[in-house]
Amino acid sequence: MDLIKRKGKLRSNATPYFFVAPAIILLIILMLVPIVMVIWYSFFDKVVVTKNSNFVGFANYVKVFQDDVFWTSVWNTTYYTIISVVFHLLLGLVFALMLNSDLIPSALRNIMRLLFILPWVLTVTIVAIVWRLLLSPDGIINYVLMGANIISEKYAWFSEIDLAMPALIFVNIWSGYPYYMVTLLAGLQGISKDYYEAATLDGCNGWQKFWYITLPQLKPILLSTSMLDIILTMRVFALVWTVTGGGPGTSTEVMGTYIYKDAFSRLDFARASTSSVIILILSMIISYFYIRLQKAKEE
């Protein structure tokens, strides 16, 4: 009798694991196995393209760290990420406050919400094509700026070393701020109006309400959203590759394009794997802090 009860208890305890087993197996096949393979490849030379690969230890890591282009890609990725995340946050917060304001009529807020979220709906490819046309030498941006006497000549924004990276960052900011806007708008709508009514009775102005009520209430959302945005922006590839391909020169070379060129242009999968492991480690460090922020918010 006891044996039957134990088997029944074991079966009931194991039932939930059977339901999640397909997802776990899929996760292992699609994520864990490739990660292990990439880490393994980083310790060998001439992997994938030939069977005569040799174990070289950390030699690939030494080569990558001695490559000036790698450090250029690291700097460009860091610069791109920091500027993009800061302006994502600022624009997202400004537009969220506008959409949450009672000073704007409800009908106009609905139209603004549709227009503001539009960049987030477009795919990276569409965004790249649209902005390559807009920022081409004969594009409308040059036409408008010259008409307003802001510039005196046409610029090839994505083809000039000094302008390519700022132009790319501008495009990324334009396409990425709605993520913050939507998240922060949800946070703003969750703040009780009683706080603001009490502050009004105490004689607080709009700036004081924003600084002492709105920001503290949004702090957990701001921190977690920013950390997640850092992880996503740091892994940029599609936008840069579609618009500039890492050029001109190495002015827009980011870690994603650096790895892609190593793997599919130079067929050096060992170095590409090494660079990927470095990005993985950086992402895991940032993810660790993101998880800690999430736990702190839940507590």
The other form holds:
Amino acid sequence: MDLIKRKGKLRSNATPYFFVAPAIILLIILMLVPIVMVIWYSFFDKVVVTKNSNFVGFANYVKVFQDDVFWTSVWNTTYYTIISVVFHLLLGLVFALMLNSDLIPSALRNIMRLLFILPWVLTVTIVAIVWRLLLSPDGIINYVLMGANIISEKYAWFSEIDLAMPALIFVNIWSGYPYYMVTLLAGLQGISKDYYEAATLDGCNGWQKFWYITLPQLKPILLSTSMLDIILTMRVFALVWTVTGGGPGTSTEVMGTYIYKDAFSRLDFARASTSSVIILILSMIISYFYIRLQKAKEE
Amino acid sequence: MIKSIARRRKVATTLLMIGLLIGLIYSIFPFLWMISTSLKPNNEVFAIPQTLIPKEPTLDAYDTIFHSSTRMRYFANSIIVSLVVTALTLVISIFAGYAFSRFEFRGKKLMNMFIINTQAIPPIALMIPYFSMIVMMNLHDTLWALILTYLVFTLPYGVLMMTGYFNTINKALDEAVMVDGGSSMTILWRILVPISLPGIVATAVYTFILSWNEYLYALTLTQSQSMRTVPVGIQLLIGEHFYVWNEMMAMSFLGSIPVLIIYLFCQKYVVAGMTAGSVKS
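Next block: the form predicted together with its partner chain, after the form predicted on its own:
And the full complex, kicking off with our chain again.
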């Protein structure tokens, strides 16, 4: 009797472990192990390509920090991220406010919303190739801008040092604003109508209502969406790699392309691992704040 | 007074409509141009005047793609990888979500923190160790390399999503089944899973789209034409013949179709997945 009871208890104790095991084991093997590996690599030379690599201490870190291109890529990534995030937010907010208005019938609003989200579902490499066509020297955008006398010559948007980065950011803004639009729309629908009615009775105009009711109510969503967007936008690789490859020169080099080139063009896996560790630490710091923010919101 | 309010409403509505129209052109014009170009003969792509409606519409570009076994292979690979990743993610996430939602056990908090924190890891940071691990495991240039690595980025979301969903279901239901002599498997598959179908669909949609769109690992962990997925394959077209824009646009359109279909039919779930991270319900 006692034995059966104990066996039963043992089984019920083991049950949850049985259920979480596949997820945890997979994530340990494919997450913890590679993180340890990449940190390990960053302290050795000639890793991955040869078997006999030597411990070099912080030499790889010194090499990375002394490389101007690394700092260029850090600056470009920061610039790309900040401008993208600001415009994602502005466009997303404007579209969300327009789509939330009850001046237009809700059926129309639903169709509009469906179409406005489209850029977000497209594969990055498809976004890249479509915009390469649109912004090519003979492309439709040059054609329209010249027709409207806004520009006087054809621009090769992605191949000119001064234009490549702004053009990439422009494309990224296009593909990223729907995320804000959707979360802000959900936020707007959550604001009680009572606030607006009370404000109308007090004689507030539309702008005042937006400034004193809408914006403060959206603040938590704006904050967490922007934080998440910063984290995700910093990861940029596919768009830059497939449109400009980091060029012309190093004008669009971002951290992702910098690491990729170190590894697969120069086969310097040790230095690439070192930059990976640096990115990893940076991301962890930003994510720490994001998770803390989310926690604070839950409490 | 009433008249002036009505007039102001009219003005506001007109302005709003203009704003929406501009927004609409901005958001869907690239799509329309992609489809339009895919239906033009290649010598018409940059022909002046440039028109949205093809002057001599043709399906030649699509014909070439459908008759190219390499290109069809990209689609097959993408579909296989995305479906397998989605299926595995669902099963593993449902199991883990059940444990997190219904049991108290030692290490639960730690495991939960671990899963949440894995989302902070940028994919590029794992590229090099994955490359060497996958080579060591003899999986380089196989679809398994992609399936395994994609799971790392779909599982955390899946587990958190399923845990959240199961948490909303009353535990009294489980107990009723338990009293009737049902096992945990019965509770999970007969009670929790059917009720959580919306959460499961949302997870599946998210996972599928993520896998379909992935680029970095598809680029680095596969090598031969026959193992490439759509996102990488489309880029290879540029290298091959830079000027065949109609074909590249046709390929882009075909490559977007699975995601577009999912989006049109599961819009609610896509939107739910997008807002899950930011909006507190």
